[in-house]
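Okay, so here's just one chain, in structure tokens, the form predicted alone.
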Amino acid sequence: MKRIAIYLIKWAIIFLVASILVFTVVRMMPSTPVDKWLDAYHLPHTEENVAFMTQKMGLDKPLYAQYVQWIGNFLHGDWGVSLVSGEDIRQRFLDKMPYSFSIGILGLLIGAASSFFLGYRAALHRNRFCDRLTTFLTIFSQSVPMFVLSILIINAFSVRLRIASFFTGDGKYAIVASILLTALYATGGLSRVVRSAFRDEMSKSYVKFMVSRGFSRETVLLRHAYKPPLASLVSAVITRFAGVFGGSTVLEFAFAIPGLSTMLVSAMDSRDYAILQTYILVVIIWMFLVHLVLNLVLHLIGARRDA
């Protein structure tokens, strides 16, 4: 109980410390969502516009007041509205949570999978083909940007094949097309990281007992040696769970999917404070849940190893 009380305090004065960050740097940017609201509409900046604008958008009030009655409000789920368009910013993330949630979730868990097979593989038969693989797919994966190759998928199957439409219909190839991306993206660093811990493991005394014995490695390797393994595999995507958000932004503008990405991108260019503040939120209640979750998932392959 008290490791799990220092956890959730650890993450609410993250939350906190975080929050006032937010409020205070999205603020510092060089121009205002009335500069910018004034800009769209060619309206001058005359006092009277801006003062009249400024209020309308409650920005005229002291920041401390500002800042108080936003958490206070997010943390009783009113997550306000945009200053610019004036939407509901909760259900706005509610429409385009989908988009970037299959294609960051399912692309990871797919990308997940495959590494730890080609990883298991690779370990098995060094400097055969999934080992060479898995070398091709993680230099391929830091070499070759994400949008470059979304545009030649998009020449060859949309525009000389005319097999997909990608940007007609109900936007199903671009999603699935996304999720593959993002899952070869992964795949490579992290079957190196499944390879190296499978190797780690084969050097180990009880391994190399059990094969002496006359078991298979990968028999042993499979049944026996894949917690380690696993477990490093869980751990390296715990921090790449946090790109579910924002690292789906190159693949959202490539296939023009209406994910968050582009709303905050659309944020950024408009300052809207309110946006921008509630994502980053979002994205810190985000990783919450997921160093929860999976934590919870290391720390019962360690309760079963130790069993």
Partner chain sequence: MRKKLALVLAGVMGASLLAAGSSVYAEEAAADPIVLGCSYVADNTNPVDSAWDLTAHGISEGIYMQDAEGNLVSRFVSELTREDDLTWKATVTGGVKFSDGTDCDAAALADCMNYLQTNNAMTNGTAGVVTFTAEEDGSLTIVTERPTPVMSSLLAEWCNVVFKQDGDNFIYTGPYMVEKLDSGVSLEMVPNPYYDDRAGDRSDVTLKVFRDSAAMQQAFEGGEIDLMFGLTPETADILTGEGFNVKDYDAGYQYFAFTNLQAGPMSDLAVREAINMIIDREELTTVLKGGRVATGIFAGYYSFAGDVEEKTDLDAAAAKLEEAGYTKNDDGIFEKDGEPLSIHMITYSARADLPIIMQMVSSQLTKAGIDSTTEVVDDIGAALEAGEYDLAFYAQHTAPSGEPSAFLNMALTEGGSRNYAGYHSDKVDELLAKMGETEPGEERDQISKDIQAVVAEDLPIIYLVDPQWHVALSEKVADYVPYCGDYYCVNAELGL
The other form holds:
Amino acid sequence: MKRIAIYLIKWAIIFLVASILVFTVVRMMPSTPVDKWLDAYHLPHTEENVAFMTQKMGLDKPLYAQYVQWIGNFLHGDWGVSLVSGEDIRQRFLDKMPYSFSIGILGLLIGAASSFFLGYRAALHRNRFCDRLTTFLTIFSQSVPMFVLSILIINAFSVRLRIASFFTGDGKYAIVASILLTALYATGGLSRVVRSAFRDEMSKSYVKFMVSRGFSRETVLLRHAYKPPLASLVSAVITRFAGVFGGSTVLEFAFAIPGLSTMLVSAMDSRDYAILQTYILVVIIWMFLVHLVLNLVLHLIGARRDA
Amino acid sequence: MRKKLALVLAGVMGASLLAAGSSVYAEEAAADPIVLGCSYVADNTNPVDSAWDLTAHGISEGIYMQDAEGNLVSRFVSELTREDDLTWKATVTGGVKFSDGTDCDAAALADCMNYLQTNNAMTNGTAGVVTFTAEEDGSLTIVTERPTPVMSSLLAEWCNVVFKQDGDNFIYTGPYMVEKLDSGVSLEMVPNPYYDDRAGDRSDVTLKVFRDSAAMQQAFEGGEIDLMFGLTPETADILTGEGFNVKDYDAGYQYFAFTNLQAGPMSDLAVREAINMIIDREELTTVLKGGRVATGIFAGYYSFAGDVEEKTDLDAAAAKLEEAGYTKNDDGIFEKDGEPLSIHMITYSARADLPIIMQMVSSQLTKAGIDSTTEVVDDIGAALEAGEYDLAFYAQHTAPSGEPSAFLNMALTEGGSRNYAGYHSDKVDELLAKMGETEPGEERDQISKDIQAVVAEDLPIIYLVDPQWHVALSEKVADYVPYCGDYYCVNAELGL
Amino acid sequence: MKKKLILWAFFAVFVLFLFLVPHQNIKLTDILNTYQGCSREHLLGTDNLGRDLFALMVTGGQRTLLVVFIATLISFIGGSLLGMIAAYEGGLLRSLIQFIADFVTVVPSLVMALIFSALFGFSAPMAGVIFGIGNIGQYINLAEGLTSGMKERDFISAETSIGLPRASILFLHIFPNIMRQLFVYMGNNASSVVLQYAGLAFIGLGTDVTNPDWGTLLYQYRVYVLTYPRLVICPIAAICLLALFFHFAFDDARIKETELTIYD
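Next up, the form predicted in complex with its partner chain. The previous block was the form predicted alone.
Full assembly next; the chain just shown is listed first.
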């Protein structure tokens, strides 16, 4: 009980400190939302215009009042409205989240499944096809950018074969392609993690013992030595889950998917404080959840990591 | 066993993913709107926030709008007469309807204009608070706080759009009306049945936002979009090469460069003149695949466009620099007191032509013996305010309300929002004051030309290109011609 | 060992080549000779403005190496140091370091890049710093995990009990033991910075081709992947070489004789 209480208090403090930091940092940026708004419409930055917009955006109140109002409302579930468009921010998040999250999470899960398989084969048959493949994928994902591959994919399926439309309709093809690309790019690194964890196990004496007792090599690895590699994989995957926010930026741009990153970039363009600061708070909450899940899962598969 | 299971699982997953995709595809094939690829859509349908965007999408209209030749025309008002310094009388044409079928008469016009005057301070910029009164004879009396000679362009300012409020909805008069708006993603529109008698011929229009021009190009090539705005010269080139229909149209926007008069080498008039003569604008238009050498700060189709002739003359430029005390060093670079002449150039990436221009100018300066550093900045406004540049490449629609004085005041008077370098000239001030009292016509146009000629001598701004932009069109919309840059992307002729 | 030496020698020659080879001024454009193929004057041909691709690749290479070097240095040194301290000291310090690690991992590098560049301006070294900090989390976690494992070993607790100074335990005894795995991770991830950097171009950062790096070139030329693939293949090949070098110089793909298991 006490440990849980400490855990929660720790996160509450993190949340509070981060919220103050974020609130300050976004306001330290040289251009204000008012400047950006006036620029967007080629309007002169006269004192009246600036004063009018500052008041309209509610930025004329004292800073602490703005902070208290924002954080108070946030905790009550009211995330405020965009300074620029006046839209409800929470609704906007809920609209955009499915895109980024399905790409990030499904992509990673598919990637993780294939990396476990690939990593296992790579460890089992050193320097054979699967081993080479993992190396190849690692190099590939570092040197061939997604945004070039995406052009080739769209060109092949949409322009040449005409069997998929990525931009019109409700964009399922774009999502599918993004998920598969995410999976492909995740597989390289993750399969190396699995491979090296399996190799660690292979050098242990219990494995040697079992193999010399006549158990098949595959059985020993998959039935008895799978836990540590699985734990490493889960750790690695969950760390990457943390990056689901913003991780799909390039794909969102390349396939015109209206996800969170697209929203964030336009908020940044217009310096929409309300969206920016809320975004980072949500990221912290997400981080908390990921942590929780990581600890739970690791606990379940019997490997520990205190947090 | 496990291996097989994994394979089967993978197969099922892949198949279901694709099946999901293909069922969607089949559904979508039936609907047949015109799809436009653009870089943004309006955030909402509120006239106070989104007037510019809504007009660009063909949803809202100003009382006055520009036609393709840059003239101001009105569907709402047939005549505008000045009764005294502050009072104007507008004769309402009548017959214009809102998209719900109700009449847009003088009372409706007065209502929405007065609403904007109180709720959007931007509308008070030109002539203070303007009051609109509907008279019993169906005309409109307009009273301004400060005198203005250009009522029609005041009514053409982007923030003054005609609308009617119906609960939380806003109803407009443009050729299209909103069906479904997904902010930042797409906008589905249907024809406004009450716009004119050709409304039945118009088809539905969808605007789809792309943030990557390469993706938009693929979407166009794949036939998913009918109209692609914002083509870069390279993309225009590729698409033309592949046999697609690519058109150039006058942008209205102008490409020019601010010079830093406050500090650095450009504060020396001789250096500005030399650079002005080194820049080869013909080469710029070749690279941009369109446009003309600028003759001033306004698009060539306006009657008040400048008539300055900029010529490339490398020898004269070198002579100018030598006169100013610069000599060529062993590397072939001009230097003065041991300091090589180096120009720091900045621009921003939102307008893709600008970095290209910057690279070309950098090359031209290098060949002429002037060193340069270049930077594409994230926040051009802040960089200009901070004076961290010698030469800043910029693009702006300089006459969105069909009138020159707004931009000239902004860029050339002290305290003006585009006068980053603190330019001051008594002559320009005098001319601008005179312009403020002159009604539209030849005299006013001449003043505009005179001011642009002074600027070409003092060079707080270097004129570059009167650009044309490129648009790619599918067969469905092959005859469509947009105009006025990105202001009227969708006009009433689309799809007819 | 010999193979690695050769690899490093190649790398050294490559770097020297990038910094010393004479090339055309990258600013020069030539609109009469755009999209030229490979020739004597233009070894790798020219691009859409007639610039010499070879010159762009060479200057771009210098910049790319700089970004990768700064980023890797920050995340490797900072990450292993913080990770070791966290595991060794435990307590509040550990929680704090772990929070930093999680925070930089979870906040997208995109957001960091946007905010950093708004505050301090954007440049190649700045990108290096941003990615260095952004990727530090993985190194912290890795070093932390490895050090925790080491701490339980007898010889470390013995050293602690006889009162050796912490610094010397950390650097002389723990670091050499966990170094290898950190290097493996670095070898497999160092060059990913190049593409991360290229991704920033989508949000308008680092798009200046007069100050190129390989990632920017890729971004700029992506529209030509179907029409003039040479423009895209050159930077990809260069990044690929870099990634291969890091991989083989640091990864233990070749397993040592002593580590062969019953499976080999």
